[in-house]
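One chain comes next, on its own, written as structure tokens: the form predicted on its own.
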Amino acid sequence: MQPVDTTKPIIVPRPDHNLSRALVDDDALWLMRKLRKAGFKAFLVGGAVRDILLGNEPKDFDIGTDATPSQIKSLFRNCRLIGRRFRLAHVYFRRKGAQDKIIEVSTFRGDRPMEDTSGLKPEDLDLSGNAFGSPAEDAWRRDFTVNAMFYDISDFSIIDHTGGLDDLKKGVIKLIGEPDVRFTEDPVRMLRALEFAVRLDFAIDPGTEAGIKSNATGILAASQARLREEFRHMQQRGIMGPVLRWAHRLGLFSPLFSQAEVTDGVFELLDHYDRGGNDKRNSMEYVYVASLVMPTIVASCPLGPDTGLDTATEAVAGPTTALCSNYQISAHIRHKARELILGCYRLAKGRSYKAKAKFSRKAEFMNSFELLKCWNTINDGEYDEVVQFWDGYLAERDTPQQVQAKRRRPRRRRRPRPASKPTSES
């Protein structure tokens, strides 16, 4: 573990920085004030401090305190303790007509297990050895220097133990501690370094970048669930392409996606879907799955009019199923990704495809056509003829005359009801 720097932290008084409490969530301020009133320390920590100093709007407002998890829970009725490896407190705030807000409150962590845990309650116990510590120790346990700054509401100052303010000015993502140690502790940090660099348009410290390159295969030890969550965050932010392109240069991509044996075209496809709107990206995880494996599939099963759909179905199923199984992606998303790519094989048949009318009216048709047109651009117009055929087919199908003809379909005649038989009188 990185030894704690015993030198005094840099403390920036309120007049010398731009972090105003007016920019901090009201509920987060209320939590910190109540913790302080109860006799505990309470700081705004992590990404919220970084983002406000950069002039960005924070997504989350996390709080660090010297109160133990059980003490936090006793103070707030709307609190739930979570986590087995690290005990965290989630404080819930109900919002009308919107999703509940959650503010995370964590106890300052130290760099070694506590020798005496007799003063802790059972709900404080976790698998980390209950390494509670001081604010300085907590700062040195964090991942990157720009994420380790604190905002103290007692005097509205910024507290910097690790040099984060300097790295923030330089625009650099720098790991706290030795890469071999910190990346072994948590391999997901390697991917997060790239994500932060792309999100903030920062460079990566040369030592940190070299550490990622030398520890790249260690990403295999990371939790697949956590990795998938990181991918979903990148997808929602529209940065999947640049992050994974950087990961490829540093040797991370292959361990992450062994199913994507061919990378030519992968990042261009990801870039295309990154440019879509937020609403579109949030509901299209299957499109990113398809983008990752399509070049590999096409390399083994050519995309053309002579490829049988049975052959294509088998070729599409292998890499798509393997990737989804690896990251525990649902069968529904796997099916949609397979159908998206298989739709390109249907489209590639062009004029000879017999089910044109039926397929062109299916919901997935336009998504497959978009993927094919993007793949055509990446491959310098190799499929121009097919794209032009379908453009023409759709234009002809949707002419006013064709639409009017569909509306004039004859009504179905109802069969006349049989006359009722007279009832016999007794």
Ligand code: CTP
Contents of the next structure:
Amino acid sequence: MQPVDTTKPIIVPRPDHNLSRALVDDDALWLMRKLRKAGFKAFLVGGAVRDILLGNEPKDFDIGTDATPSQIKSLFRNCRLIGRRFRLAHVYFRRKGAQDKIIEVSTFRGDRPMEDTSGLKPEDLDLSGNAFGSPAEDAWRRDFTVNAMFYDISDFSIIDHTGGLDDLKKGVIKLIGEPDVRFTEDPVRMLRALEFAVRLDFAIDPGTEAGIKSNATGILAASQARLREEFRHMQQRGIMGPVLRWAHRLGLFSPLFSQAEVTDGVFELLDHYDRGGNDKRNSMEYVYVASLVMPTIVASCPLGPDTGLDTATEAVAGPTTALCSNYQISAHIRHKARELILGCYRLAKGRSYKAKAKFSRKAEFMNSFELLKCWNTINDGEYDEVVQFWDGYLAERDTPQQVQAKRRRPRRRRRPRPASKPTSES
Ligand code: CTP
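Structure of the form predicted in complex with the ligand, please, following the form predicted on its own?
Below is the whole assembly, all chains and molecules, this chain first.
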């Protein structure tokens, strides 16, 4: 970590900016006021300040304070201390008929170990044993300038230590500090830079972009779990295609997905699923997995009527399993991704596929058909004939209601046999 810039921050008083209290969550305001009353500093920090200044609705409202975690805990009954990398307080707010709202309150992070931390409670040290820091230190530890601005509830001013306001005006994502140092410290920042740039429709500062290029292979040192978390955010926002295209241009794609060959097909498939509805994307990690490996699989095992399903099953398993185990993606999702692609191999058999009726009633049929149609468009109509065949098949096939009705049709009752006449012996 580099030395903290001690030059004075830019402070923009309330009349000179557009961040109005009316746009801040009421519970977050209540929290900040309570911290203030108890004698602490309380700032709105991070993404909420950035988003409100841009005229966007923030996803959540994080608060920064100089109260230590144990002080925050004693101030709020509805509070839990959590933290994998850094201790944070989660303050819970009950909501009728909905999930609890959680507001994250974090103590300003410092970087230097304090001379003597022996008098402090363990929860008032961060997990590497450092004590917490000043607002300036906290700002300089953050990732990008536009993510490091504070809104001070005491006078409603904006405090900008790192030049975020200027970059916000210019529409630029700029890493705080030296790229070689900061990307080595946390390689996930490289992916986050692309993610924010795409989300906000910003450029990436030339120095930051050059830093990503020269540190790209360093992404291999990142925690797979954190990378997967970032991919999940990108999927939920429908920005996998553009982010990974950019990642490819900067040399990040291959280290991230060594199992996936880079072809235009990959990015077009990702774009296709990015366009899906929000609810759909939430549960669609498997379609993104399939999109990443499909072109590699088809290159090694032709998608056509003559490919046996055993051969296809083997070809599909290799790259899918490799990608999923790399990111600790569950066996369930891996299975769904494999079935999705394998379904395309079944469909590619067209008329000659024996289990047409059974397969066409399964849930994965339509998903595989969607993937096949998209793959067909990407490949300039190479599979037009087979797509038309299945469209025709679906049009002629009984609707699920018709199938149900047939099942429900009452069986003809047999007429009871006439009782046999008693024999003379009986
Ligand atoms: N942050 C950081 N470095 C990280 C992660 C987060 O410096 N690796 C800081 C940034 O100041 C960021 C804030 O913590 O703005 C919150 O992080 P996150 O929730 O990931 O992003 P937001 O900016 O809040 O964006 P959003 O929640 O809208 O995705």
